[in-house]
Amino acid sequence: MSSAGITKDSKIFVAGHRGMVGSAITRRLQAGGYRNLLLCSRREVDLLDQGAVRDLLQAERPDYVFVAAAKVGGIQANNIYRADFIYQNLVIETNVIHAAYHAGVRDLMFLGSSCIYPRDCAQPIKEAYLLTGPLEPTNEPYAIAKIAGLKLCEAFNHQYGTRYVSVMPTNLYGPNDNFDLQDSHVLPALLRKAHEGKQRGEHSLTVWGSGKPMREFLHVDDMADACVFLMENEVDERLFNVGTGTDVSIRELAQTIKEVVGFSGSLEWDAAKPDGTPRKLLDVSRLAARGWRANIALRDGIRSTYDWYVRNGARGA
């Protein structure tokens, strides 16, 4: 396997380049002058098909791989489609990571999720807290799949000397997010509900849960910047949290969205719906020590995401 550093001519495969995270990584790479990107749609290569993934990577032999493809969703989708979430994510990650190794790929980045950490672990959450307690039940299948991908990378590193790095982002949002009210995350769902409520002249906006849980939100362009930063600096640590290091309550988030959208009605809380994990704030000191920090403030990020949503229509509607 080659150990040469990444150059602007290196072939870089972004698995899942049409998703929110993958598209942001692609934009960041293109802006950084990387000229040789391998981008394949699901129609061209189904990442659930082991043979198709193997054939692609054997033929293309990329220098670096970003595993950004995943089946994702909010609390409701995670809880209802539990088999789909664990199966599809396990298959995608194992297909890509295994095929990458056999295609001679030494450097790879696996994108996970902060839901891998125990539901009730100490805050802020350090990378060392992994597997120290029970997971949040509503998204346990997805979390287990992501833990398996992380451990698969670790195992290849241990056995074969690869440099497969895992990054665990906090709650992401931004362009190309999923705004479907049935299976989206809280921020895009609230943006859409506030926008449609404003259009219809409604007097109230109903929000799931109590509003008390604390959440950290990271703009996907910051996430992409962190990923490319780690790639370019050829890190040797195996796991990095990626976040802002600050959090807000869901109630504060809803109020900010209400103001950005210009919805004049009141907020109402449906306490019969689940809150999920009480708090989930990442300790981002390991990445900060390397020299990277998030730059996009939450209100600014929400405003730009809302502008994107208005320009591009209701994706997922």
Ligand code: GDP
The other form holds:
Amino acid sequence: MSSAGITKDSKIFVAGHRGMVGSAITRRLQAGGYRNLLLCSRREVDLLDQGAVRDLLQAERPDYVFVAAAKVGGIQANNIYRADFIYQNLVIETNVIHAAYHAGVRDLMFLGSSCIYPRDCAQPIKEAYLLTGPLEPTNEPYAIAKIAGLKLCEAFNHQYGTRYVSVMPTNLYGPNDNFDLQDSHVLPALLRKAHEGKQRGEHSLTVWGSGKPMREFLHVDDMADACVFLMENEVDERLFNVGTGTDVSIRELAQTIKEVVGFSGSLEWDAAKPDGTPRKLLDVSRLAARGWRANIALRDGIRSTYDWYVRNGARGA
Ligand code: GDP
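Output the structure of the form predicted in complex with ligand GDP; the preceding block shows the form predicted alone.
What follows is the whole complex; the chain from before opens it.
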């Protein structure tokens, strides 16, 4: 049991429960028998509104908070909407963490991203490499906001003795992902392009960049499982990488997606689009030492995500 003494009746607030990660955490909590979840849509409570967040948390006084709300997107969205990414992420995390503290919340989990680590750091990336070098420029505003969020947690822990844990997942994918071709991440974008290319009988599929960058992909259900595992088990550390421990090139990813979708055309490379970080493989030994590891193999995860996309379309966009 967690140091918070979490029970199946504890009130758990999932901020951002409509997003890919928040919805996966919500599903995992429900499957685990947690029956007192606090979920608020953006219409009910705008997390960018400090007063609204404070009022919500003062009224509800949850036992545990997951900060899964964020402004997220792929390489192009991060690179173009730089102001939105830094501003919205700073404000959401500041509002939720500060209001949670003042509502007496002692246990909280803040979700970030592996892009917080320096662009050219040693691989696999250990938690200790944080702030040891310059960031990847295409997503620096987002990364700075996420670093600020984890430092906020660290500072509250230091000054007030809270147990706010930060988790940094590698590239996530799964149900409720964003399938918008301009703003999404690579995996949903290529699934959609392959699917539509197959339907239209096209002969090629355009992939951005050189195909050489390496990425590690984690199914969001594995991510949610890791988050609930860390909520349920007492841990000393306050920062954890979450990943599979293996990566693939974008070329290999595109090939697997072609096979899963059944698209037989060729791959074409759009060199005008950025490659971003050459590699960002996480060292996941800290979490493994606590007893958690990922379960969903990449090809299986791509297959089930493709089934989800065929059933639901791009509504996650
Ligand atoms: P990143 O991990 O933050 O760089 O985010 P992305 O998932 O957006 O991109 C990962 C890599 O996939 C980058 O090297 C992109 O250039 C490459 N990529 C190839 N095709 C696509 C595509 O259609 N959409 C996106 N978003 N990335 C693509």
